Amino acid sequence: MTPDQSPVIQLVDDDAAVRQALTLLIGTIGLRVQAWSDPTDFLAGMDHAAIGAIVLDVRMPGIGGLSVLEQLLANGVDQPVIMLTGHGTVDMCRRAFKAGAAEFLEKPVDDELLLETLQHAVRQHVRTRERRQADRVTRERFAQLSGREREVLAFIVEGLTNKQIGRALGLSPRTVEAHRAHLFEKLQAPSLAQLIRQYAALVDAGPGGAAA
């Protein structure tokens, strides 16, 4: 990972003093942070694509923390929001939470729990990224396949062997047998197990494993 690449703390608060503190504080364990006076500002400058987290304050000039929070899920945005407030309430602690808000502390916070929120946030959307992205490629993989691969795919799935599966489709054992070594080599499985770990729940989805 790249210096750019780490990840990195996004920090909205309006107060300046808070800012500089918890920028501070969180640079002690080596993590980047953007701060953030104006929410808008945020909004329209974050970069969607990091790794890392967000810590948002709930109540900050013309638009708050909350309508801040609701804005970045409905534009997609993935990585863990942590919400700071100096005026806490069960109402508004469960409207964070309704909201999409991975953690909810009350200031002033303290130190050690922030930054333990922080490394297990960060590390939970590291672990969110890799997810997708193994995601994305076993389906562009998939996708590689043709009618008939995806068919002898789905016997295998089942368990049954060439040549059960040559009688299912009427075909020989010795042509299923280059079926199964192509969508092997397609789908670059080293085992039948990781090709049925990886591969089974596409074969369920449909042809085009659009439910996965």
Second form
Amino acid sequence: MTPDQSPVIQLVDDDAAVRQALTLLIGTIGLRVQAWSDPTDFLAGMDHAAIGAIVLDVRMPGIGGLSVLEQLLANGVDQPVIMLTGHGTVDMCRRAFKAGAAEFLEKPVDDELLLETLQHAVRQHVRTRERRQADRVTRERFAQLSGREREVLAFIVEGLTNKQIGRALGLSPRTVEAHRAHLFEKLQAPSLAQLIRQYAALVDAGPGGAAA
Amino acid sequence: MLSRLRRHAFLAAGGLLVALAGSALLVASELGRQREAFDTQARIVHRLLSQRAAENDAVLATLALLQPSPAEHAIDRLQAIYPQLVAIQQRSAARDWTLPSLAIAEERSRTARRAVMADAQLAGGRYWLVQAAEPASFALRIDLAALAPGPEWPLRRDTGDTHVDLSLGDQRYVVQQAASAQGWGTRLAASKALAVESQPLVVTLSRRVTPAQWPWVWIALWWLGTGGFLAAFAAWRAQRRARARAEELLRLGQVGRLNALGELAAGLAHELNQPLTAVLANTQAAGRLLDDDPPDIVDARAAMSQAAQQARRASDVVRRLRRGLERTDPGAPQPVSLQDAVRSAFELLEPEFARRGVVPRFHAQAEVRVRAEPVALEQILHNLLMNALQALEQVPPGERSLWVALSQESGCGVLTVRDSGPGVPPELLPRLFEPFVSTRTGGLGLGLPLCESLASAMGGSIAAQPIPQRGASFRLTLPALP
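Complement to the form predicted on its own: the form predicted together with its partner chain:
The complete assembly is shown below, putting the previous chain first.
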């Protein structure tokens, strides 16, 4: 993924007129649209890494929208899915949300509702991706720590002073001070508060966190 | 099918059990009756024989009292009166007994101070009875054959099935032989010594009640009755089941129609929603493009032309649907009796009437004959009656009335269906025959529009009539026969 890649909306509907109209409408707010007429082609051809959202028609020949949704989730796609239907029943709606749909809209859909939903979904997806990216960087840095440094970090997170840590580990406060300096450097933490916020969960996770 | 067979088997087995139990009861009661009659007969026989035996004692006592010596002719008279007396002997100083056993008996009689039996030969039906007295002792030779029967004998002698005998030790005299003693049956028996000290004979009656004597007529009637009841019950049950099945079919038919309608509606919604979605999205996109600065007129125009095209597509869907729903073969109108049509509709809806406790009233002065298509007429009637019934569900059972009236007015047959339901809200009245207008929650609002198009196809009309009282009234007019 490249951060500067612009979001793209995947539109899946078997009706050419609906594809044309919705592509045009979504285009008016500057979002790119990739339209698919066949759900199977879409499942095989879509870009999993792209930022954006998916608009799925519920009623399509071949596989229905709900089973496309299930397959997307099974394939680990994290883009929010918006279901579109001509005559939504309460039951169908419930099933869609249960299967993980982000939104359920009825056709014909009003422009403001659709565009707002899409913008919200895209923003949501961007945030999800950012959080995931940050998590990954944090874990990579944590993995660089030595065993002793991790022990020291655990005590720091608990709020112990250098003197107390030295006593607990049988080290001189000077040695603890050195470990502490290395640790701050490796984790690139600008402050103690930020260090604790980012790494407390990983320390608690113990060896599992270290293995990541 | 199997369960039905099993039900029949259960019913038959139950019936058989009831029939058998009833027969057993009848036989037992008959046997009880027979035993009672037998016991009465046994008592009579015992009393009669005891009386006759006592007569012998009385004769001897009389002879002893007529001492010194009764006249010869008196003895002859005795024999005439008492036919059981075969011979009379007397022992006096002048004449001794002819049999030595009589002398021994005389001695016994003297000690016992009463008459005693002597020289009993029961097989031959004879015995002596001896009474010691002074100066002369007397002896009677008794013939059992003459002793036993008489006009008051309670048993039929020749054809009776009761066996009677008298016994003394192991000697036995058969008073009466049973006409049909053999065969399997219930044995009745009674045995008692005669109530006369001098003649200790035991009278025994026995009788066999054979199956031939069972109350066969009653048993046959009982079986017939049970069978008849079972047949009636089975018929009633079969009828009830058939009716339940018919009701179920009717209900299924209604559900099926609703399902088909639901499918149609879903398909229609999809067919229309696709072009409508495109129309809406295109027009709204066009609006946005024109709002841009500078406005994108070229793209907006393209969007509008797309929208127009999709609007035409939607109207095509509607046209296609109407063509599909139009009846291809409306069927030729033919002479129909409105009376018959109403009656057949009542019959068809009878379960629906019964379920809601509604008894329809039918007013018709004279036969009204119209030109109509029978199936269409039936459909209209069915719809009007069902509407009325469903309206009546909203009022208490006591207030449910439904009238159907026929009349003839200036070349038209008029049929009116009126109910005492809540009626039609005035604001809905002008729109009642538009599709999808319904007073019922969940009603599709297609029944009355269908009725109207069917009626007008037959050259008639249908209208809702305002009525002063509560309720609704519908008036169907059809061209009458010339």
